[in-house]
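One chain follows as structure tokens, the form predicted on its own.
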Amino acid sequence: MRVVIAGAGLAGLSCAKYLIDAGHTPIVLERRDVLGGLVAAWKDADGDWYETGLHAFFGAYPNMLQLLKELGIEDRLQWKEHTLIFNQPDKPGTLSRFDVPDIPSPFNIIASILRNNDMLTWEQKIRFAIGLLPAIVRGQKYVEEMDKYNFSDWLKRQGVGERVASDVFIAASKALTFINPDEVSSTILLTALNRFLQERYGSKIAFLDGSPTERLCQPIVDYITERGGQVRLNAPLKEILLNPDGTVKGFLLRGLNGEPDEEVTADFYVSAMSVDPLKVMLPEPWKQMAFFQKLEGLEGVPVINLHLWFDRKLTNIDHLLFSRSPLLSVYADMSNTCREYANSSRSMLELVLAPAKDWISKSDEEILSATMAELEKLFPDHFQGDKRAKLLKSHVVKTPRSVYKATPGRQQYRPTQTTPIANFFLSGSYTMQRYLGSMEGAVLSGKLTAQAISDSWCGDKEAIAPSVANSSNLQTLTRPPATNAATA
């Protein structure tokens, strides 16, 4: 069976990988000349990498960890000390840590909170713990019901003071969703908290040892092509062609450099594009259908990622840091955290500016100037006096529409991977799956799409048992690996 997939991000590549495992032939089409979608990366003239985002991997990413294991590249994740590190704006240059002991969950997370006295008082800790009880006791059903509240309102309903939100969850919300707690759905943060509380290494963080394009996406492509699939770059989708009955006849690709347009046909078709370009590409007859009309309730959130190279070492911390800055979300010195970017004498900071809605239209110079002003607060020792750190070069990467904006009420608009069109499926972290818009959500959605296509092709799950039996990958769509890679 041939399946054409539009989009070579993690969702599209994962979908193709699991279709290969089930014995099918995927053809992945990517409009750009680079793999990865929202995790794409490029090399500049000096040979230095710059990326679309600061990509941190969590122990609570079972599908991502399983994928890496299946590809034989799990050793490319560089696991960091099990701790969460926050800056203290009222004490420039001072950090506050939530060190997580190596004991069973949820006691490890509880211990890390109790032992931190920099950011929360004992009263705040107790109130927050009591507030979390409904989510822990009532589980995911309760978490889903809380989609009607933003997280700030949810905290108030639990009797948790505003300082908890400002001290901890502004940073966490911006890091996970690129928006503030008064905008983000409670379901999103409660889902993440549940994962951290339920999995021993759920909040442990890793960085890839190089660029996502080379060290993560390319191995998936190699896996696909070595087994008969295809991945084509510079293959932009121009139109979804329809049969008289409204099903997909083919994908029409726009010809480049004077070449004619090309029609690609298959048995099944997948959109692994982000939700915003998908809405533009939908055929007019489909736009009248309730299933596709719901997509109007989803839109991508703007994100800005910065890369700054300095003439000296600003920090030796080998970890992700929550800036607690009104402008910045999280940052890391990639010369410490990433093997390929390592430099013992100079820093390369990668920073996420969020929320970015008021900055996405500003010039790179304005964004850089505002960021440097924040860095003076984060690293006061290096930006005072006559011997100030010198910025050698920079890259500002803007993504006007990134992962879907997870505001209250969005859950009802997230579509299933199966659509009313018999031979057309969706994949992407915005589709309905148990994780938020993230790398983990993208990989899981790709798995679910591959399973749905296999089910549709064979008629029922009994019929596909022989092919699936040879691929444990499709049998464990949401089950974490037996041994958590975060322990490595």
Ligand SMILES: Cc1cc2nc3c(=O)[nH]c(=O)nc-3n(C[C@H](O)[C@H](O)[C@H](O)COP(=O)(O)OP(=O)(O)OC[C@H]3O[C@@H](n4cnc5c(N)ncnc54)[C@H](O)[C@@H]3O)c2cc1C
Second form
Amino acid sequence: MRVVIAGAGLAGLSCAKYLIDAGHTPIVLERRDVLGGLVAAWKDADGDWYETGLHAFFGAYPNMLQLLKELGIEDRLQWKEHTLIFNQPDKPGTLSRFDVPDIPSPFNIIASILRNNDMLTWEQKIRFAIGLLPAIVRGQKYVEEMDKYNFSDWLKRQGVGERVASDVFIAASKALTFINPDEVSSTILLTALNRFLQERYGSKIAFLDGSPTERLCQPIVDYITERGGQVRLNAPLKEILLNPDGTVKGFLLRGLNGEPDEEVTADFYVSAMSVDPLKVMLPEPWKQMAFFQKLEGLEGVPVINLHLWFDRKLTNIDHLLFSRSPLLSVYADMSNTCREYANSSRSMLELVLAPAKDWISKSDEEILSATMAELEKLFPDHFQGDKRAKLLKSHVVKTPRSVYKATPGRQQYRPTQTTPIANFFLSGSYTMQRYLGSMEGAVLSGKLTAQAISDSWCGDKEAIAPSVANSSNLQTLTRPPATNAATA
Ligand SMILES: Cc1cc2nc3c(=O)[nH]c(=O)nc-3n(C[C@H](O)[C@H](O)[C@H](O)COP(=O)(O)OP(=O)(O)OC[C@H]3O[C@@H](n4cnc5c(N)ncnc54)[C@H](O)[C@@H]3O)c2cc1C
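Return the form predicted together with this ligand of this protein as a structure block, the form predicted on its own having already been given.
Every chain and every other molecule in the complex is listed next, the one we just looked at coming first.
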């Protein structure tokens, strides 16, 4: 069976991979000249990579880990020490760590919280632990119900003071969704906390050993094309063409460089575009349908990713850092964390600027100058006095609409992968799956779409290839991911 998929982000590629496994023929059409969507990366004139986003992988990403294993590339993840590291704004240049001991969950996380006295008082720890009990006991149902509150309000309802919100959860909220706790749905942070509490290695972090485009997306494309599928770049979907009964007749591609438009037909069609372009593309008759009208409740959130190359080493830390800066979210010295970017004498910082709504329309120079001011607080030894570190070059990548903005009440707007249109399906991290707007969510959504299409085709789940049928939302990591040695 032939399936045409618009969008070669992780969702579209994952969908195509699992369709291949189920014996079908996917044709992936990507608007841009680069694979990966929000994980896309480019090489500059010096041969240095820069990326749409700094991407961290977690132990609690079962579907991503399974995909890497199926592709034979799981060794491309560089696992770090099991710890979460935060800057301390009131003590510039110092760090506070939540070291997670290698004991069963949830005791490992509880121990890491109990042992950290920099960021939480004992009273806050106890109140927070009590507040988490319903999430632990009632699980995902409770977590979903809490979508009506923003996280600041949820904390207040648990009697946890402002300081916890400002100290710990601003950092977590910005890292997960690029917005602050007073904007983010409680479901987001409770989902992440729940996974971390329930999976021994859930909060363990890994970095890919190179650019996501080359090291993650290309192997998926190779897998697809070696088995008869196709992935076409520079193939923008212009219009979804309909049959008289409202089902899809074909995808019309915009002809580039004077070429005529092209109609591509198939048995089934998938939008693996993000939600914003999909909304623009909806055919008029579908706009009247409640299912598609709900998409109006979703929109991408702005975010900015910076890359700064320095003339010296600023740190040897081989890990993700939570900046706890009002301007910045997470950052890492990629010269330490990523094999392909390794440099023993010069740092390359990759930093996420969020929330970015007030910055997205500013010039690169303004963004850079505000970021450099923040770095003076994060690395006071290197940005004060005569011997200041010198910025050699930089790249600023702005994404005006990235993952869906996860404010309270969004869960009800997230669509299923199956639509009311018999031959049209959705994929993307914004669609309903339990891993929110993440790489894991994108991979899982693609897998669920492939499964839904196979179900629809066969009318019988048993007929799906084992790797699809056996996959579930609930896979846990049973083996500890090994911690890689420092790469500098
Ligand atoms: C700065 C940043 C940091 C992040 N950090 C993390 C992290 O640490 N961990 C994590 O798990 N996740 C992270 N994410 C989120 C993660 O990248 C996304 O959730 C995931 O990649 C989304 O994949 P997707 O396939 O659903 O959507 P997308 O990646 O948006 O893919 C959609 C694709 O559709 C294509 N398309 C659009 N219109 C058309 C058209 N008309 N025709 C054809 N193709 C079209 C697009 O070009 C794109 O390739 C981060 C994201 C950003 C931006």
